[in-house]
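Below sits a lone chain in C-alpha cells, taken as the form predicted on its own.
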Amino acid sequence: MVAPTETLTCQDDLTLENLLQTPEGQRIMSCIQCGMCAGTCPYGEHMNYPPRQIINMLRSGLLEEVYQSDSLLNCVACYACLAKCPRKIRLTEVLLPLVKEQMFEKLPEVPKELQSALQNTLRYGNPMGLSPLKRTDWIKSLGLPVRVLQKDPKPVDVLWFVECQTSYYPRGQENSRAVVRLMAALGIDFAILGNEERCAGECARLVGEAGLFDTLRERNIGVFRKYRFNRVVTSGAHAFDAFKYLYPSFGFDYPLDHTTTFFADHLNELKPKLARKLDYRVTYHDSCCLGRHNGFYEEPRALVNAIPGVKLVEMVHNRVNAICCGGGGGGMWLDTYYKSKGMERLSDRRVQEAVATGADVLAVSCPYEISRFEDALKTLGYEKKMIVRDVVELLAESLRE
C-alpha cells in the first residue's frame, strides 16, 4: 500500500502534454506491466482499457483510441490500483483523471443520471438540484444551536464543512445532527458556512469534469477567505480528499480533519460521555478515500470499540482489501448505466459480505455509503437483518442523555 506520508498534492497545470516532463509522469513510464492494477480493479473485466493498457497506449502515442471508449466511466476511483501498484504509480489521482477529461469531451452521450447530477451541481452547488437556501433546513428540528458564519462572522475554532449528502438527504441529515451532538458534548467551538457552502467537487473531477471542479473550488475558496477559523473539519470523505489534494494549489492551507479522525483525536474526552450501552454486533466498511487513499483504518475502529456493549467483527475483505461501495468517481450517479451494461453493483457485493458476518449494523464513515448500502439491503431482501449507521451516529446514540 502507498503510505499516507507519500501523499501528492495534484498540480493545476498538469496535462497529458506535459505529464512526462514531471516526476510523477516519469514514475508512470516506469510501469512494469505486471497487471496488478487490472487484476485488483473491481470493474476491471468491464474495461476496454485497464490502467496498464492506458500506460502502454501512452507510450505508443495511441491515447486517441482510448478516448473513443466510454469504459473509463466504469472506474469508480476506489484507489485499489494505487494501493496495489508495486511502482506506486498515482493512477487514480493523476493519470486516470487526465485521460477521463479527454474521454468526457468526446463522449457522444453522457449517461442521463450523471448528466443531471453534474448540471445540478453547476447550477445549484449540489447534485440533487435543490436550492442553496435549503442547505441549513436540517438545523430547524435539531434542538441545539448551530452557528452560521454568514449570520455570525466572528472568528471560530472549527469550520465544519457539512457537504451535500448530509445537508439535503433526510437520511444524511441524521449524520449532521449526530455531529452537532458530539461537538456540543465536547464543547467544540464550531460553525458552518450554511447557504454559502457548495459541493467540494472531487467526484466531478474524477469522472472527467475538471472545469466544473475548478468552478466549485474557486467559489468555496472565495468563501473560506471571508472568515477566520483555525481548522476545517468535514463530514464528506470525498470533500476531505478534495481539500487535501486538490485545493492546496489554489491557496487552501488550513489544518484538516474528517469528522471520524477528528473525534478519534478527542476519544479520551469522549469516552466518559459514552454512557449508553449499545448491544450491537458491528462490522465496519472501510471508505476508499479514508482507507486506501489516506491510511485511516484504525481511527474508525477505535471509535466503534469505545462504545459500550458493541462487538466489532470484520468482513473477509477489510482495510486495504475492502470492496468499494461503487459510489466514488461519479459512480454514485451511474448505477442505471452500469445496470444497462449487465454489471453487478459493488454495493450489493459488499452488503452480501457484511451480512455474512452475522452483524446487526454495517458501520460506515462516508455519507455516500449510507444510501448505497441501505438501498442494497432492500434490493437483496436483507433490510430486516442489518441496518446501516455512520460511526458518528453510533457515537451520538451512545451519548449520555
Contents of the next structure:
Amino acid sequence: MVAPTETLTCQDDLTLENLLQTPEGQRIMSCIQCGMCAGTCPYGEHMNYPPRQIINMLRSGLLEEVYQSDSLLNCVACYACLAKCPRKIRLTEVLLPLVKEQMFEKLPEVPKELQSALQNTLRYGNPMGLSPLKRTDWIKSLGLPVRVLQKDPKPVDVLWFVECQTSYYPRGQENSRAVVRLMAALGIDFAILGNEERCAGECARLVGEAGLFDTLRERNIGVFRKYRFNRVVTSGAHAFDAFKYLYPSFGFDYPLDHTTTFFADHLNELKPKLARKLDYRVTYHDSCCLGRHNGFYEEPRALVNAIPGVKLVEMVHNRVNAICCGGGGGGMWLDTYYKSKGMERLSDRRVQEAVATGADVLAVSCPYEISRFEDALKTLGYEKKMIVRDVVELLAESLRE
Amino acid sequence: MTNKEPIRIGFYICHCGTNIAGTVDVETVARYVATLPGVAVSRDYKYMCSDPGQELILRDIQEHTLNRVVVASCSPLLHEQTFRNAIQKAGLNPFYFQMVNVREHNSWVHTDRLEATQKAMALARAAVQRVPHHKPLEVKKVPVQPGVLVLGGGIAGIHAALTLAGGGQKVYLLEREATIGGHMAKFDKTFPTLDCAACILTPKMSAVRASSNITLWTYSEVVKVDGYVGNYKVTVRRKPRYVIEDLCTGCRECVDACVYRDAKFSDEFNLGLGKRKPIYMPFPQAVPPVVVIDPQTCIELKTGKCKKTCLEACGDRHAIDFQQKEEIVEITVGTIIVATGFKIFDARRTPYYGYGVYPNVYNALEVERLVNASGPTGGEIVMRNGQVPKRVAIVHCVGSRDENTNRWCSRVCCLYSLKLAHLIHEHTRAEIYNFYIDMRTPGKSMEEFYTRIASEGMHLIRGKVADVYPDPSDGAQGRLIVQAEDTLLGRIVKTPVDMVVLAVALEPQPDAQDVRRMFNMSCGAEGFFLERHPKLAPVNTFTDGIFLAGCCQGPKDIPDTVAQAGAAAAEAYALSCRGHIEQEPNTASVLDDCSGCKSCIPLCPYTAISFDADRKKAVINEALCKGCGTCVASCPSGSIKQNLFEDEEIFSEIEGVLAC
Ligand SMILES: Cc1cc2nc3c(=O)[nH]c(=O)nc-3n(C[C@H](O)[C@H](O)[C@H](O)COP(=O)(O)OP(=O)(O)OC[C@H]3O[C@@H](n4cnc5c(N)ncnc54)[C@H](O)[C@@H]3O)c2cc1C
Ligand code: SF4
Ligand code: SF4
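Given the form predicted on its own above, I would also like to look at the protein as it appears in the form predicted together with the partner chain.
Below, the chain from earlier opens the complete complex, with every other chain and molecule after it.
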C-alpha cells in the first residue's frame, strides 16, 4: 500500500518568496514533471494550471500568470496529487494554499455561494450563517445529557469538537446524536464547547482565505485555553486536519482523534454492545482528509465490519485512489460555479461508482459527504437504491436498545 | 640489527612540486628536524616518490648507516608501499619506516604558511619520536585454495562460471531453483538487438553442464560461510528433488504417466500463467535437464498413497527416489562470486494500477512469458479472458523513481518496455501506448533501438500514469481506462485499452539481507549489495575474496551483467593464480594475561576472535584480522596488543606531537 503522507505540521511563516529556501522548497525543486498530480486530479482536465504546471511556472519565475487564472478554484483539496507524487511534494497542504492565497486576492469576482459562506463564517462562525446561539439546538430532541463546558466548566476527559455541519444541518445532527449514544454506551466522560465553538477554518485556509482562517484559529484556541480536558475528539474530518496540521504552530498540542478513529480505538469495548443485526450491503467512501491525508483506511472499515449482518464491498476507486466528494477546499460552496463551467459534480461521479457496487448503504466519515451524496443520489434518481450513513450512525443503529 | 644499536633516523620532506612547498616551508622543517635526537640526515626534495627521490633514501641508508626512515609527503594510501619497498631494497626491514602526511592533512587544507609549517614540524617530530620503537615485522603469505564458489545461476553466474572454468579453475555453481538461467531464461527476445534469448542463453547453459571444471548444484542454498579470503568453508544445503540427477535422462515419460492426467498446479516458471503436474521440468531447455517432484502437490510425498505411475514409467532407469533426503555438504573454496540477481517489484504496492484486481493488468515478466514461443500460450498473446488485445498500454516506472516505493531508476524498464511494445505489436497488430516519465535509453546501440521502435508507430506519451480503472461504459468486457497527463500536450488523456502492462522495477532479492550477513558484505540504502568503490572497485566487496556480478549489485541489462561477471571472474582468477595473499602485519594478538572475559569477541567486525575453551583465552585469527583495533581498545585488562600500534609507539607519537 502507499504509505500515508508524512505527518508534518504546516509552517505558518512560509511564503512564496521564502519557500524555495526551505527544505519543502528544495523538494519542490526536485519535481520531475511527470504529470502524476495533474493526471490524478479529479478536476485536472479543467485546470489551465494543474499542480505540475504551477511548479514549472514557479521555477521559471512566471507564477504571476498563474494568479491571473482562477484555475485553482477547481482544486477541491483532495490530497490525491500529494499522496501519489513520486517526489512527495506537499502540494495540497503547502504549495497550493500559498498560490491560492495570491489568486484569491486577485479574483475579479468570488463566486457568490462561496463568498457568502466565507462571510457567514466570519460573522457567525459557521458557513450557513446561523446564529451561534443555535449551535446546541440538536441536543433538545436527544433525550440524553450533553455537558456544555460554558455552563459546567469542570475538567473533562474528552472535549468533543462537534463542528458546523454536525451542529446545524439536520442530517448532520443525526451524526451528533449517534456520537452521544455511542459515548454514553462506552461511559466516556465528554463535553462540548456549545455556543463558544466556531468553524475550525480548514476550508477557508485551503480555498485561499488565510486571513479568515487566522481569525477562526485564534478564536478557537482562545476558547480551548479556558478549559481543562485530556484530549480533543472531533466529528469533522476537516476540523481534524485543521487541528493536526494547521493549529500546532499556534500552540495547539492536545492529543487528537476523529470520532471514527476514537471509536475504532474503543472497538473491543464497543463490539459486545453492537447487538442489532443490520442487513446492509455497505460500501465505504474514504474521506480525503482521513484517508489519503492521514492514512486511516482500515479503521473505519474495521468499525463497519464489526456490525453484525453488514457486508462490506469496495468501490472501484478506494483507499488512496478514492474519488473526492468535491466538497473540500471550498468546493462545498462552488457547485453552482462548477456547473456554470460545465464541470461534472464529483459527488455525482462518486455516487455512480457506489451504486455500481450493488450496495444499499454508502458509508461515510466526513460530515460534508452526507449532504453531498444524498443530493447526488437524488439528482441521479438513485434515492430509492441507496442511502447515505455516517459510520457512527451505523454503529449507533446497531447498539442494543 | 638489534635494538642496542644507536638509532640513526633519515628524515625527508617532499615538495610535491608546489603542492606541499607552496604552503609549508619545507626547508625550515628539514632544518628543524635535523636538530631532533636520533636524526642523522634531514633533507627536503622536490619529488620523493620519483626514482631519484627513492635513490636518495637508498644511498643515505648505506652511506650514513641509517636504521630508521621517516618521509613527510602525501597520504600513506598513495606511497607508503613505495617507500617501504625502497628501504627494503637497502636491506632495512620495511617496517622501520613511518610516513607523515603533510599534504592532505596539511598543505591542502591550510592557507596560513606559518601555521602550516609549525604543524608540519609537530607531525614530523611525532614520527621521529615514534619510529625508534618500531619493530621488524614480516609480511605473511596465506595460500589461496583452489576453487571458486559462484552463487546464483542467472546469466551473471553462468558467465562467471564458464569464464573461470575456461581458465582451468574448479567452480561450484550454486542455484536455488531447479534450473539455471535466471530471469533471462524467461524472455523471448532481448533488447537492443531483439535476438532470441534462448538462442544465446541455452548454449551457455549446456556448456555449464558439459564443463568438467564446473560442479553444478541446483536446488541448493548456502547455509553457512566460515573462513577467510583464500580459505572459505561453505556449508551448502541440497534440497531433495526426489529424482536422481545422474540417472534421469530427461525423457519426461514420467510426467506423461503421472496420475494427474491434466496439469493443474500453478506453474512457477510461467508465473502462474500456465499449469504443471507435481512432477515436471521447469522448461524444455532446463539445465540440468532432469525432472523434479514438488512435495507440496505430489500425492505420494503428501500421503504415501499414490499408484506411483511415474515410477513405473521410469522403469529400470530407477531415477525417481521418494526417499531422497536433504543433504548438507561442506566445500572449501578460495574465492566467492555472488550473483544472486534481483526480484521484480510487486505491483500491488501501487494499488492505483489495479494489478491483482483487474485480470487484464499484467506485469512485464508475465508478458515476457506470453510472447515466448515456449510460454504458456505458445507465444500467442491471449489474455486471461481468452481474448487477443487490440489496444495495449505499457506503464513505465512502476515501483521505480518514486519515493513512495523505490527511489532508484531500474535502468532496463524503458528499454524492455520498448521491446515489449514491438513484440506485442508484432504478435497482435495491436495499438500500443507507452506512458513514460523520461525515456532513458543509455548504452551502446540503445538510442538507435529507441529510434527504431518509435518509428514503428508506437504512441509515446510523456506522463506518469495516474490511474487504471474499468471503463464505466464497457460493462464487464474488461476494457480499462488508463488515465494520465500528456505533459507535452498539457492534456489529460483517458485511453481505453484491453490490456495494461506494468513495467515493474528491479528490486533486491527478498533474502538479500540474509545473504549479506552470511558473506559479511554491505548493502546500500536500497538493499543491493555494495561494491567496494563505485568506480574503481565495482566488482569487489568490502570482504576480500568475495566479488559481485549482475543485478544483485544494482539493476542493469544483460550486456552490463555479462561484463561485470567477466570482471568478477578475472578478479577471482587473479587471486587464485597468485596462489597466496599478503597479509599486512598490523594484526592484533592476545597476550597471556587475557582473563577470558570474552568482551572482545562480539565487537570484532570481522569475526576474527574466537574463544579457546581449554586455555580459557581469546584467540585472534591473523588471517581474518584487518587491524581495525576495536578489540585492542576494548580489552579491560589491556591484554590485546597490535603490531605497529603498540602502546609505546602510540604514546611517544602523542608526546611528539604535543611537545614544543
Ligand atoms: C521484464 C524484464 C525484461 C528484461 N529484458 C531484458 C532485455 O531484453 N535485454 C537485457 O539486456 N536485459 C533485460 N532485462 C534485464 C535482465 O533480466 C538482467 O540484466 C539479468 O537477468 C541479470 O542477470 P543476473 O544473473 O544478475 O540475475 P538473475 O537473472 O535474477 O539471476 C539470479 C539467479 O540467482 C538465483 N539466486 C538468487 N538468490 C539465490 C541464493 N540465495 N542462492 C542460490 N541462488 C540464488 C536465482 O534463482 C537466479 O537464478 C529485463 C528485465 C526484466 C525484469
Ligand atoms: S488536491 Fe486534489 S483537487 Fe487539488 S490539485 Fe491536488 S488532486 Fe487536484
Ligand atoms: S584488531 Fe580489529 S579485526 Fe583485528 S581482531 Fe581486533 S577487532 Fe578484529
